[in-house]
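To begin, one chain is listed below as structure tokens, in the form predicted alone.
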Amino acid sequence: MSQVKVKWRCPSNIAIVKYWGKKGIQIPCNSSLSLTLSNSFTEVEVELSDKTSSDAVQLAYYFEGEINEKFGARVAKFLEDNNEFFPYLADNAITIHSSNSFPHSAGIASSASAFGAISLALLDISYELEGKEKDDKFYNTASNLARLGSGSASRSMFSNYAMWGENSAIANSSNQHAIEVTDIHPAFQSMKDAILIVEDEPKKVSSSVGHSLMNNHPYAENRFKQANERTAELIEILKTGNMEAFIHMCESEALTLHAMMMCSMEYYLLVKPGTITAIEKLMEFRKESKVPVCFTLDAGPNVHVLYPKAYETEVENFINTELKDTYKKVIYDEGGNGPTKIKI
């Protein structure tokens, strides 16, 4: 065969309404809205050869340089069962070359945009292979496709702000893939995200057991009636630009997260001191200064502090003294354009 080779990068992304809680093949129990990211990225380079095993996925997957077959594994069993995306797996090997641009269990949902990398480059060749031009259902598909591998992967696929999730007050909402959410007001077109590096190691309990957690949680219908509204309230606030409703449920969301893992029947606890300690040093400087800067957690203990790109004077002077103690590293991230193929 000729040689087939293609690049993507893929950003993460940061939710501002929670996705907590799946249920069947990746689906959501309740709608979410993220923030996507951009210097915080995956790029992967994926090349197709002739096969030599009878394996019905005949995969090396690289991160950083080196095989990685832990998340390789992962990755194989995500092409086994999509197989119906990537005919052309039954009789071509694949190598997938994988870094990142923000370093490992760093808060920052690697997942996410590797997953998101992945699914564009399959689906390109796809693509590639089948002669089709990419229309306006590429990304959805490849939402689709990266909702499969990580759930919140599915959001990657669109610039700054992208929802997830059935829900019956947002038109074209779907379980299947994200959405772009388009009409957003000034105010929250140029937001910055700096990420408190509080804890560098891996956390103790991983996202797909937490999701699990919500299954029988005892206050689980409750809070996704909750996100359901918000997902639906959150839109209207970037419409209107309204910056004091979105610290406000920014924040909440955070530490709703949070509560329902501590109120889980099999509760846990993933902040850390100097998660606590930054917010509180956050929460008096805001109403100190009146400088409209919030925080929101992922799952773990790293915090992700919003602003627009007007205060970023201001705030990150704030970070580098008043917060210095709180954290290891500062990542200084922002709102960004979403995925994009790169020329080799």
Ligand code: PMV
The other form holds:
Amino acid sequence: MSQVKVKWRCPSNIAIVKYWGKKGIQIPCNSSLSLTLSNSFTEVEVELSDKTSSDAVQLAYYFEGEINEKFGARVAKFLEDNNEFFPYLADNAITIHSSNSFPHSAGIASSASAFGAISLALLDISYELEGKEKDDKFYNTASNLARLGSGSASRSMFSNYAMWGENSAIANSSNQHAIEVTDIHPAFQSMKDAILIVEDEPKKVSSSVGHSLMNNHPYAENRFKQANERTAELIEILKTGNMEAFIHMCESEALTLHAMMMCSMEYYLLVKPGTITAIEKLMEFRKESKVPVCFTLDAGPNVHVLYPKAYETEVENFINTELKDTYKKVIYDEGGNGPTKIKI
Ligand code: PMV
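What about the form predicted together with this ligand, after the form predicted alone?
Time for the whole complex; same chain goes first.
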């Protein structure tokens, strides 16, 4: 077959309403809504070649130039489980070269951007081989595939705000793929996210274990109900530009996510002293300065500081001075335009 090689870049995203708990095959227990980032991304270059083994999937997975057996095995399983989307893998070996824009040890969850980029590149090859043009369905299918690799990856396919998970209050919402949230008030159109890297060690409890602990969690049902209601409320907040309500929801979601971890049957704690200090100082700063800045957390100790671009001077000055003892480094990111295909 002729040389087939594609390259895609896919950003990470930060959830405002959190997905925490899943069932069946990567079906979320509640809907979630996130901001797609810009500077934190994964790039993958995918190439087909002749198969030399009889394995169902023959994959060589490189991360930053070196074979990565562990993540490669997860990707190979993903390809095997979803082989109907990639019929060409029956006759072709595949090589994936992957790299992240953020440092490996930054503690940023890279599975969302990695599975996003892999899904886009592999689906793109399917389209190319079948001579199909890319339409909206392409991104929905890529989002579906990305979800099967890592739930939160489903939301990285779209620019700025995306929601995932069936929600009776939201038309076209789906458990299979994310959708873009398009009606955004100017107040939320240029959001920045300064990621304070409080700790860069791998976390003690993975997200997949965390999700599974929601299965017999005493507060699970109320939490799922709350998150579904909040997703619909947040869509309204984003539409009307209600910054105060955004700040309240964003911070309450972060603390609720970690509260769920702290009161699961096998309880655990991912926040660190630096996380708490940064949060307390940030709340104090907001009270005194009236700058609309807030925090969120993903399943780890790092603090995402969210603020409108119009306030970047005040907030970045605050981060560089008042917060400087709470983190090891800061990654400045912002809302972005979603994935791109890169010319090679
Ligand atoms: O996509 P996963 O399985 O790594 O889960 C992500 C869970 C959170 O980041 C904590 C929340 C979210 O909605 O992204």
